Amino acid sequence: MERFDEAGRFLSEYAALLLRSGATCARVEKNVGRMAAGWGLSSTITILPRHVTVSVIAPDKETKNFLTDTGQTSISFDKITKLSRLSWEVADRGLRIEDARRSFLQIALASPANAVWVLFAVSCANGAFCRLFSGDAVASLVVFLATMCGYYLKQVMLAHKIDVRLVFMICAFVSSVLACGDSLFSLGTTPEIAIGTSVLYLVPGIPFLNSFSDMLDKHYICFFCRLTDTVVLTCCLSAGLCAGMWVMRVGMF
């Protein structure tokens, strides 16, 4: 009974990490169904936006749910990635429950990527975006300063637990202000491209093919929250362009 419990409580537990991790509900209710497999368990998933509740049942029909609350999404594939390979460990090397709880530990505790590299990586992506849009290096070189300091910023505001929404619209704001540069002093032939691209790295793409996997996989209910919660997002996002290229007397059209 002990053993049964603690299996319960330790599957619960991966789930909710995995969907705050930005995993899908097919590959989670995967995941959860392959470990408690592998302990000669079966289960079944009810998982809503803030909570996730994992039905654990012995061979003998015995039943037990365990609800656990997953928390503030905080996306990352490393997480994804280390946690589908525990799954496969428990399903065919026969990991036992203690292992994989001690393995489990590591994964959540794990530091995240480091975030002056992130901030980097991000600025210069967004700078790619904005030359794959057509835009000049001179646009590229605004999109990549524009993004760095909205990221940067984001970065301060989340770890400072600022509503989402709010960070949204703040650093859209100030990635559009400084983007309107390039239209204001005449720095390039595309200044248009770089306004427009300046906020890509916003883009709550994620969670929207996320919203359309969970459609496909009949889980309406995450379908409908995702979905909404990026729409919001989205809407934030364009609030603060528009906000920006308000203040800064640069209009598109």
Second form
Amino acid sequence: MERFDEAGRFLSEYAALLLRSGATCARVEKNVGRMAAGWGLSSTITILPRHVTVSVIAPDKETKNFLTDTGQTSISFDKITKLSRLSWEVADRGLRIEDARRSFLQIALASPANAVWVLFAVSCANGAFCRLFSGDAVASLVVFLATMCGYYLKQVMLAHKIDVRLVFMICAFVSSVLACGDSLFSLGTTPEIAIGTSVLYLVPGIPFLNSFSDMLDKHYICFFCRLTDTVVLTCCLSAGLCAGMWVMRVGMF
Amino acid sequence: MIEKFLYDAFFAAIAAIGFSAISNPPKTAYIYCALIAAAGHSARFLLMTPEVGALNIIPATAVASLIVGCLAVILSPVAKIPAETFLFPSLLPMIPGIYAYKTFGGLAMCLFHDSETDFLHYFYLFSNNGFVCLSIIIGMVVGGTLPVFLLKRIAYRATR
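Can I have the other form now, the form predicted in complex with the partner chain, not the form predicted on its own?
Full complex below, order starting with the chain above.
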């Protein structure tokens, strides 16, 4: 009985960490089911916007439910990869619950990516994005700088636990105001592309793609939840962009 | 033509590496993201080029996303990393950012113009860009994620 409870609690926490790291519902179901089968149990999962419930069923049909809060999403494909590998370790090598929990804690407590590297990479990416949209070299450089300032601000504000919606508005405002410099000082020939691209690093692409993945897998509640989150954040960044352009007296067309 | 093709592939690769950094992937995933994004984006470029495919941006994006999805699923067991790790960042360079920007711009301008002519003009810009944006996104998402569901046995066993 104790091991049954231990397995249920572990699977519930495992499912919550997978969801928090940005896994699709299909992957959560597959991994949890695989681990439960590895320990001679079966499982079903109910995924809600802020909680996940894992129902664990013993061979004698005794069933128990384990509820865990999923918490604030912090996308990490590294964690998803390691958690998926862990599920195969349980399924193929019969890893015991206590060993699985030890590995799980190591994965959960892993340090996030280097903030300076992420800042530089995102700025380069947005600059490259500007080039893909036919922006000139000056526009690309302006976007690089605007992104660097905006993303740095995002990192600082999120570290201070400021509401993510407010963060999106402020970052979009700052990046768009800086990108307006291209038009204000007549630096390049494609200032409108610089302004339009300057806030694209804020578009919540991964949650958006996850939501459609959930839809294709018929997880409609999760689809609507993730889509709603994405729409709210997109509205916040649009409001920040509009405010920036209004302050700088730059027209959209 | 070849120069433009390589230019497109190069910047798509940089965009994919940068945007994948946000989602903290395993270090080995970066190179796969770059290769898959370069292949997908340059495929879309070729499909839209009048001399090659002459396709509209919507079907071209859907086909390119399908290529990205297939490559992500096929390469995931090689790298022992879930397909989504490559797939999602590789699709991001195809997100119709400028269309989305113009859609929102059209909506905002509608709200600030009362005269019928101006309102209709901006409403046209809003709806035209909005429909194109939405269609590209649907084509992109369905094309990209379909291989994961069609090739489930490969996609969900990659980390084994």
